[in-house]
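A lone chain, given as structure tokens: the form predicted alone.
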Amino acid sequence: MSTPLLSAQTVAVSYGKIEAVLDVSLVIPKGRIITVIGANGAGKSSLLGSLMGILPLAGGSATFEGEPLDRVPVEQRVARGLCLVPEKRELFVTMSVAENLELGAYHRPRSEAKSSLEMVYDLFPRLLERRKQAAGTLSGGERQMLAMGRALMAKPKLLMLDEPSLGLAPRIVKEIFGLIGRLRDSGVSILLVEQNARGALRTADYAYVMETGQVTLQGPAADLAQDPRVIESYLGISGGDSSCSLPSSSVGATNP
């Protein structure tokens, strides 16, 4: 069996004395897309912060090809291929697009910069046509697209992405969640956090619920989608109730 490209077992993280991340243990598959669901508060940024490197681990263990990613710094996490794309997208507002995405490739040969920047700009036309324009001018969408063209230019292994589809209108939401299908058969692993469940379930190939800091279910996507559970927690007409817990009992012990 092939080494996967991130693996975490039994990761906690804490803030003080709150624990937002109790037990979580995933594993993500090169070249899929893997989501972790769940209603807001469940730890999933946190999750994503301590694999990172941005927060501290409480407990547990992360590897990365193979490798254990303690004591590791972000920059060299970035270097390794593993990139995050935060919530809040923290783009360089009066700086333009172009410079943005040239921040990106920092730790790059400028050559190798050059043909990731052509790369971003066939998946995000729209970057290429505002690419002077500061980025603080540019809509919810465009916001999203320059923060994943600026992660992309650092050529990752893995893409971690925090809740892309937050805040956009529905047709943008449709259009990021195809672009993110498109990066996984160009050969990148994805690694989804989000709250719409219905997109990211479409979208990936493996998904975990995460509910008040652990796994609460997990499974292909495909299955996980006409859950009965999932459907009544996240996938109803009115949104379901996204508070309403999955027992514990039900997680599944098959791996992506």
Given for the second form:
Amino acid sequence: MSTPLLSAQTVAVSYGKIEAVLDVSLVIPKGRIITVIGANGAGKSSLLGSLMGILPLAGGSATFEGEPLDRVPVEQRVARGLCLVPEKRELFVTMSVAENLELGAYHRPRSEAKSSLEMVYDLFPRLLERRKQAAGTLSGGERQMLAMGRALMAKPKLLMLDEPSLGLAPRIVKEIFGLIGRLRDSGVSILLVEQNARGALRTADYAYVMETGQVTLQGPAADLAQDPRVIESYLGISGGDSSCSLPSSSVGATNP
Amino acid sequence: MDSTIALFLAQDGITNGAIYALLGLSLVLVFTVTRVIFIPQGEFVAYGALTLVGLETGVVPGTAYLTLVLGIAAFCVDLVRSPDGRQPRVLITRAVSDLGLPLVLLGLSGVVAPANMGPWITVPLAVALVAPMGAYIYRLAFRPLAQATVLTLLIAAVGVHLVMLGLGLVFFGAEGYRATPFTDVSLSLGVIDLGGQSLWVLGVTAVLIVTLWYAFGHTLAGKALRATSINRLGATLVGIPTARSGLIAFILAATLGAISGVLIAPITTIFYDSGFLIGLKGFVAAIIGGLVSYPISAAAAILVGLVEAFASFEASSFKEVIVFTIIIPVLLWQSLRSGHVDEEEE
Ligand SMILES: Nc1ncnc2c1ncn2[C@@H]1O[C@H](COP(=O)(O)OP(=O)(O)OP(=O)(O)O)[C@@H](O)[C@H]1O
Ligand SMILES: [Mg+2]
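Got the form predicted alone; any chance of the form predicted together with the partner chain too?
Now the full complex is given, and it begins with the chain already shown.
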């Protein structure tokens, strides 16, 4: 196999005394969807934050396209093609949809940004309709589309998505997972963090399961979907085609 | 009070209000981008004014040396602190901006001051001498505290204010000065004469506000600055270097402060410590705008100017009291409306 797009070795993240991530190693090959699933507080968002460079590493190291990422500031990671859609979206709420998208391409030449903008409006026609509206007035689903659209404006090589299905109607969730598959087909690698284990395992190529800061299981997504431990903890017993399944421990754990 | 006096006071109030508007805008800009409540804003006004007077009277102003000293300090601190700061390319850029620029400005002052040149030369040079201080002060005092709370940043701001005040006394002495007006033309509008300097103040302020409005609303760099102020994490994630946004905000604040200073230097006598009170009035305007709204702050600034002008006529010994009293109902209303003040981190 050629050099992976991103590889993390024994990464650790801590908040003061709280150790959120302990010795996590993962590999993201080019053109694949990798998913990380796990209960609330397992450390998934912390892992993404540390890979993006917004949280300091307490241990371990990461490389992107073979080059070490330590000491690379966030803006340079973005310029190299690493992009995060965070759990809380972090939109520019008092700016218009169009301005949010424009800023997504902050580090790219204006002419390229223009063609990306057309691509994003093609993917999310709703954003085109709302382009003059302030981002803060969008619905939850529209915000999610805007967050993804803004990230795509940066032309990422690796797109890290933190719970893209959060708070969305089942039909939209399906669309989002469909879109993630199409993005992969167009050459973007994806690191997908999800509570919706069923949808994530169906979309991804390879999966990691995180528990209390550590990777406890990993394997091809299709295999993990059959694994009894995963079925018991993350998929429940229902075999229906509902795309919404949450581990029982996560009740009430919505984000503001 | 007859209508001529009222018109005259209104002219006075609007002229001063325009200055307060520039200062209020600077305060809003600095606060929203960096969360620093920038108490020393007024010092840039005094520095700008007194630097101009120095250049006019043939003295190389102390600010020319101060800018150089601050530049050297910022250069050395970055050399020690920043990990990638020792690459040749970065070193050369920093040497130019931190050492070259202040040296050139010092050299220019040495030529311009004794030569008795007109305002077309001395005014821009005075602004140019003060503006880089914004960048150096940000790098020395505030960038290391980027993660600190608003209160810590405020304490640092008070510290910077006191240091700048002391240096002002050292450089310019305790005496007050007035600069010569840019022009002696005045515009006669029926009963009153609009002074030439007032026209300059209003014209320059209008041009600056329109320019800033355009830059913030229509250029990518301006939008990046706004984005940083709306959501710092979001801005970081799209690749905006937020530390540079802070730097730009401080440079703009110092520039606007210095411009305010040179504009009012011919209208008011400026002492080394006059800046604080002038800045405070800009601050009242910024507070009325909740430290976030540019248009409300600008309108409030004009109001502050008008209240001050009429108060100085009707009850001159209570002038300042009346002006600062405006802030009380505003604060009450704001605290009733929001219930609590948001503090991002803590
Ligand atoms: N800023 C912080 N300060 C202190 N502790 C934190 C902070 N952020 C996260 N933690 C803790 O770190 C642990 C991991 O949090 P993280 O957000 O990474 O979990 P997660 O897997 O993304 O959970 P979820 O599925 O609920 O989003 C949790 O125990 C959390 O309480
Ligand atoms: Mg999370």
